[in-house]
Every structure is written in C-alpha cells, then in structure tokens.
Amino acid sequence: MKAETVLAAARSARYRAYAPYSGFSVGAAILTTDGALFTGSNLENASSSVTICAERNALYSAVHAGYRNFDKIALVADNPAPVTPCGSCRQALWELAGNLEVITGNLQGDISTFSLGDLLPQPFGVSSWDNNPLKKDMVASDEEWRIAVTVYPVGYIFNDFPPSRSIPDNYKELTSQVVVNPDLQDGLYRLDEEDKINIISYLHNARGYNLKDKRSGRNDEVYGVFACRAPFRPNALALSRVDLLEVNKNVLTVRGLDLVNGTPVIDIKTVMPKKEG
C-alpha cells in the first residue's frame, strides 16, 4: 500500500478526534506488513493524564487485533508544519512496532518522512525488537473468535441515491459506480470477464438492531434478523448481487445496486457459477 493512501487514512481519522480542550485534532493510520490498516484519533479528557494520542490509539487497536509486524505509520494535523509523534508515542511505537517508517503531514499537503530510530535514537527499556516477546504469535484459544474483527474499505459507492432517503423502487434498473482505491486496481484484473459480481458493503448509517422484528418486505411478518435482509444487524454488512456493465481502471459501473451514495465497500467477489445437472 502506498504511503499516500496511509496518509489519506490518517487525514480522514482526524474527523473522529475528540479534542475540546486543545482544539488540536490529530489522525493516525498504521499499516501492518500484511497490508491491514488501522486508524486512530486523539481522545482528550478533562483529566489530561487520561488523554490518548492518535498514534497510540491506532497502534493499540492493531496490536489488540493480533498484529505484531508493522510497515509504516502516518499522522496528520492542522499545523503550519507536519507534526511528529510525542515522546510517549515514540516509546510505545518502538516497543510494539519496531523501527518503522513515520510519515507526517498537514492539511496544506506538506509531508515529512522519518524512521522511528531517527526520532528516538535511544529508546528506554527494550533495545531490540527481535528480543521482544510480543513479536511471538499469540496462542490460539477457543475464545479467540470473540475478539472484534477490524476491516477497512476497499472503495465506496457513487450514485444518485441520497443517504437521507430510501432506495428507489426501480433500483434494479439504475446504474451506480463502485470506486475502488487506486492502490488496489490490480486486484480488478480480468474482473471484466464477469457478468455479475457480489458487492460486500458496510451500512455506515445503520444503528441498532432487533433479533426478531416485523419485516416490511415480508408483509410485516416477524422474522429473525438472520432470516432476512434487514439493514439493521449485529454487524451492518450487506451483500448485493449486481450486473457488471463496465470496468474502467479503478471504477466499476454496475446495475441493480441497493446501496446509497457514499457507502463503504468492504470487498468485491465473483458469483459462483451454478453447477449443471
């Protein structure tokens, strides 16, 4: 994944910062060597010692998700010059992520790049990442499946369906575009050979759910949430099968999509062919 993409994720993470005391919002994004991306923002508190920086927020989320090897971290703040991590973040990064690349930027487009070793030439405590026991694989357990899974979008939906309204009744006849992250464009190679594809998305406007409820699409009869396509679910994921009309670089034109404009796309998959006989 390109540094620009990680930096863009950090810039977006700023919008989830909670910084009422300093007014200084920071966003961070850390990239694992496996290509997983985790974001974080600074979360302040009236008791200043409880405040957590964006860099540690992203780092701790990644470590908790089971990742131990990291490639780079990016951070963005609205500052005349790109800011670098504070001392506490440098120390935390060194112990948990090693001598990774640090990319800093501001809203004006200025970018600076460092190695963590340059920013923290004499770290406290652990001097060698290779000797850090945290690098060892976690021991799997019967309960590990309960740990929250982190995913990040591969693209987004662009169409004329405003998020504040319901999907048009004739959506099956209408076209939409799936805009894929340009860094992932090679993953679309030969997708144009398909007539239909599955779009897996995150319903970012959905909040809450009932395990059993009346379903308007099923004559108001009561169904379990796993027995229908209700958008309000324990995990707000949607699977949409659409007609693939065109692949133009990183943009797919599809027909029959039941997702509003701006919906994050989690994955794109082909449709399994029906077995004959």
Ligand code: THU
The other form holds:
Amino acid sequence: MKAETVLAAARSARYRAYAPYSGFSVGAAILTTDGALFTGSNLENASSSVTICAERNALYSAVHAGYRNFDKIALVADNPAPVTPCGSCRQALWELAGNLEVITGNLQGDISTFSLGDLLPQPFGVSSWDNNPLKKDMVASDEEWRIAVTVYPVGYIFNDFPPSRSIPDNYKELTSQVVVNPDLQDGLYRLDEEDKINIISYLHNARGYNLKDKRSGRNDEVYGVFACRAPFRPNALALSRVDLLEVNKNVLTVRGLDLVNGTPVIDIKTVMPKKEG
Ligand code: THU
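Form predicted on its own done, so how does the form predicted in complex with tetrahydrodeoxyuridine (THU) look?
Up next: the whole complex, starting with the chain shown before.
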C-alpha cells in the first residue's frame, strides 16, 4: 500500500479526534506488513495525563487485533511543519512495531518521512534490560493470546464403568445417570418430552494430545485432532448423543453414554429437530 493511502487514512481519522483542551486534532494510521490498516486519533481528558495520542491509539488497536509486524505509520495534524510523534509514542512504537517507517503530513500536503530509529536513537528496549522475560521471545506466544474460559459443571455422570479405563464395548446398551446440580433442576423442565439428548462433558482423565496422529476409529490412518473424535484434544470436551429414559427430579437416566463414572457434565441440550417433510 502506498504512503499516500496511509496518509489519507490518517487524515480521515483526524476527524474522530476528541481534543477540546488543546484544539489540536491528530489522526494516525498504521499499516501491518500483511496490508491491514488501523487508525487512531488523539483522545484528550480533563485529567490531562489520561490523554492518549493518535499514534498509540492506532498502534494499540492493531496489536489488540493480533498484529505484531508493521510496515509504516502515518500521522496528520494541522501544523505548518508536519509534526513528529511524541516521545511516549516513539517508545511504544519501538517496542511493539520496531523500526518502521514514519510518515507525517499536514493539511497543506507537506510530507516528511523518517525511520523510527532516526526519531529514537539509542532506544531503551527489552534488550537494555537483562532479566526481561520478553527477551527470549520478543512477541507474545500463541499461548498468551488464548483467552481462558472458565466453566462450572452442571452435574456429574454416575455409572459403574471401570474408572480410568476405556468404556465397555457394549456401552450402547448400558445405562448411566446424570446427576444435575439441584440448584439447576428447573432447567430440566420439559426435558422428559425428548427421546434423545446431547450431553457435553469434560473428559477429566484425558491428558495431552497430538495435532496429527493415527486414529483408531479411522483405520489407524493419520488425521488432525479436529478431524476426529479422539478424547485427547486441546480442550477435552465431548459431545454424547444418548437415549433419555427417565427424568426424576435432578437425575436423568440415559442409555448409550460413552463417559466414565465421575465425568463432569458441562451442558445438556436437545438434539437438532429433524427437518419436516
Ligand atoms: N498528540 C498526538 O496525538 N500525537 C502526537 O504525535 C503529538 C501530540 C496529541 C496529544 C494531545 O491531545 C494533543 O496532540 C496536544 O498535545
């Protein structure tokens, strides 16, 4: 993408500025190496130190969206000489965007171009700080990008399948009980109208997984973890479709369940109704 396009985006972003105190509106646009463009404007505050510059707004939006490789940043303000980013923005850009190109323009069309390294000589960064944990791995790992989700079981499975062994071969004929937390019993209202239900559970004994592996249910051929039903997966969730035999208060009796005794139940749902006709 051409510098003019990035500058034009910065010029438009300037109209989103909230600058009642300084009256000085700034727009910025940052371009990632794979062509995504994020904009920002300066947003001021009566408590002046809370103000954030246009450049950091654009940068933080892009980083929050998952981008860590940048090509250029443009900024536009109404000033006779194009303004360069403030010291705080230079520091923030150095850490999160590295030595990118900085293009600055005014409303008359004057343009100056710098590299961030020119604007921030002898920078302070992670390499200046010996024990910085980021030094080993300059970008956040995929693991850090994942958002933890907390779920609480709605109940537990009770049956006499041998614990920590695989379920019996004839499980389709065997019955199990799903004991739902009594506080949630009202949620079972009219479940007894169903013949089949889905039980979503957490396979609490499953440890570890391979993304690609031989799959026993698939002639020992190699399939990805998301292309099979293996219990060993990044999130050991299971979906079991069972016959519902009885609902007695907070206890369901089901047939055909493929879960061992003590398995936490995350959710209970009806199965998709068959299409009419
Ligand atoms: N400002 C920016 O948004 N970017 C800069 O590079 C310099 C300063 C803003 C912050 C504040 O709202 C106003 O301009 C005056 O300092």
